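Have a look below at one chain only, the form predicted on its own, in structure tokens format.
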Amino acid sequence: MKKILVPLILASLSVLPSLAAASSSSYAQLLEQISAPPPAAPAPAPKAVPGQRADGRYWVTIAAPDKRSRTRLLEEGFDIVVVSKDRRTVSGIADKALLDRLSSRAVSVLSSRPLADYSSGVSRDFPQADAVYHNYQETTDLLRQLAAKNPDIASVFSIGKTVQGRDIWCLRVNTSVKGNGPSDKPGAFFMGNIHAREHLADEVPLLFASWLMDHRNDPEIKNYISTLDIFIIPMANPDGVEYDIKDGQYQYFRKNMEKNSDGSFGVDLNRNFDSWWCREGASHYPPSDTYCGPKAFSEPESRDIRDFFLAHKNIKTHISYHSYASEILYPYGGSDEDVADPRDKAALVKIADQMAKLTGYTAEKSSALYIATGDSCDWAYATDKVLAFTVELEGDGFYPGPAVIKGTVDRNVKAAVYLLSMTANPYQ
């Protein structure tokens, strides 16, 4: 039966649901809001707005023709944002001190320009031009609305608090257990926005939650809801998100808000897990965007995620959403080694390939471009053999505007539904 129903429900995703549920938590209404023309942007400011973190940093392009050279750049503290199509150069963000250090170490810096100049054509006005994106309070409110309207199957609870005391909210979809209690049902866990500036990674799991509630009575979705334990954390790094949009100006900020020993701020939460912690492809340089922290699980947010996994041993599948490379990545990212279990490797490859077909992305091993240690998905697989995937969403930058949301969500809802179909038996 499942083999028949899965294609049917996936095919139905290409057609938008009707506006039957007239509420702000309705998936159809959310998409309608996203599709509405944005308000007119204000005239450009004559100078940079005070506090704009882009000032003082640089957009840098460097020759890095092989995996080892790219990995070394990460270790130096360079934030690789883009790898060229021929994989011979990389571009990303560096502060002045790092740029000087790279230049003194025989690194071939091909170009550099102030990040404020590089980003000058990007609309940074989150409240107006990008108002359809959900900030922390709006994300929280929508999760609560979804649970309040579907109390028989959904609940919201906090997995813990951030550096600045914000709750990390989780929507749970389970017909027999509410809140943080244990369950024997196979679990699927969807997490977004562990990196602050990747706001599209909040929208995809958040709108997927809305889509599930709107489609809860579809035969296939009803079956998943009754037989699985589904967890959705759209925003795993709320402190960083709120900082990235402060004062209506994007800050190009990736990390959490921990104050480091040198006075800089932030630890890269996706380099802070105890999976080959801070070996290859992570930096001990605190101002770096890939700073791994003083020790594994030094940060409350990474500890909260760790403890959430450990408290829910029934989780079998997992997606961590990021942006922007249009890729489906599977472990390991922190090692050139493949996972040792041949059944797990086959399942990881199969599921990644299918999700890539549904999204139009590229499926590959996470370490294909470079090695990066301390990754949450590597840790989840190594600790409990959770079949964990990093989904790099699409777009042409960290702030692609509202137009990209609808298509990205549509494609990734298909992939998420497919993952649900594999959760009870990933080896089918």
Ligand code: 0X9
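Numbering follows the first chain given and starts at 1. The structure displayed is predicted, hence computed values, not measured ones. The term rigid core refers to the most C-alpha atoms you can superpose between the two forms while keeping them within 1.5 Å. Compared with the form predicted together with the named molecule:
- The two forms, fitted on the rigid core, differ between the two forms by 2 Å or more at the CA of A97.
- Core-superposed comparison between the two forms: CA of T61 displaced by 2 Å or more.
- With a cut-off of 2 Å and the rigid core superposed, S108 has a Cα displacement that reaches or exceeds the cut-off between the two forms.
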Contents of the next structure:
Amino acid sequence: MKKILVPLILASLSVLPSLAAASSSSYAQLLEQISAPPPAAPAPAPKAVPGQRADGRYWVTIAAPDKRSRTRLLEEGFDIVVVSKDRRTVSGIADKALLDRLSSRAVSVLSSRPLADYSSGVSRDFPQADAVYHNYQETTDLLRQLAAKNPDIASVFSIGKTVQGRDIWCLRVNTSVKGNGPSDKPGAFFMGNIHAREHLADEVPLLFASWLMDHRNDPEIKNYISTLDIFIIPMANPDGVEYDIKDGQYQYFRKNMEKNSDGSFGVDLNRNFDSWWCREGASHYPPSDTYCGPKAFSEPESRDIRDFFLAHKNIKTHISYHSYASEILYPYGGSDEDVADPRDKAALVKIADQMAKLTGYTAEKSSALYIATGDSCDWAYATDKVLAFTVELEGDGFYPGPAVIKGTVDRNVKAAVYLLSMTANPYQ
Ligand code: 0X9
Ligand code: ZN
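Alongside the form predicted on its own that was just displayed, please also present the structure of the form predicted together with the named molecule.
Full assembly next; the chain just shown is listed first.
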């Protein structure tokens, strides 16, 4: 019955935008899209699916390259609305239970978003001029596409939820372990966008992930991929990001979306870690941009990142991307003290110097920028001796426009690859 209905549904919904059109996950094509001039007219708001209300269901895109797999999906109860032109993907509607079922099986879910986003007409996207930046959904979709195209080496998993219930997604590149399981291989962890308005700090690790997949067969990269455990979390504070771009206008928002005791919003996640918590460079005043929260690790996002580190003690090196100061910073930032271990100090300085050469940025001890306590990199170093760097990307503000993306990513890919080269033996 359902099989007969599908063509009718497709015909009746032929006016829908081609939501399932395959978007590219290749690094070169992503950069081409970024360099292309923005379209003259604003993109139309996503249209409501006729007759559908915002009721907890999802608009889902799934890889289904043959008829048999599409049929199986229908039998599972997946409501196929669109088959992509190349017939490789289908999009349609699923409730939460079905989406969970599909995600936990071998089915390749490429993207999913609440139907509410389609029917409410609420914009959650960048201003038109910056449309090439990736919002939360686009970031999630790209990570999933990369994993779907490289299933032998990559997987995507959530490290936990945000205040508003979004998943914080991690792409893992590991030839033997998928998802969140343990690995003995030395780990390198790249994280971005813990501060909401620093959108370039999502683009760099996200496009680095795409670059890695494109270059997976280059002998040097192949070697890192087969010997290391690489984690990439491009958007550590998705609630803040989505708020910052709400209604297509920038909100200059830095923090997470915690509702504070005084009614204000947001804790500075980079002041909420348990490293000299809420001493210098942090504020107890909730409306402040550097509000440290009511206690260390009061926030789900900082707890998720903490627990992620604690679950992966094999992580040796780390970058947290921020913007914008063109700096490579090494611990400590919460104190003028040097790290006590001279071997670690030498490695931190050496690696920071080399990453500075590769990017053209300035290397310095984090506290030289200013002392700020509760910082994620200080905590990672103090807890597990992770060689942790804050990379302050370039630009002339928080919203430097699309033109800076390519150069910034190119330069930082070089530094990230260098960090990979140091991960197995940082003290070389
Ligand atoms: O203040 C911060 O959290 C970072 N700078 S930003 O402008 N992106 O907000 C710098 C963190 C460096 N760490 C310390 N100085 N502790
Ligand atoms: Zn920042």
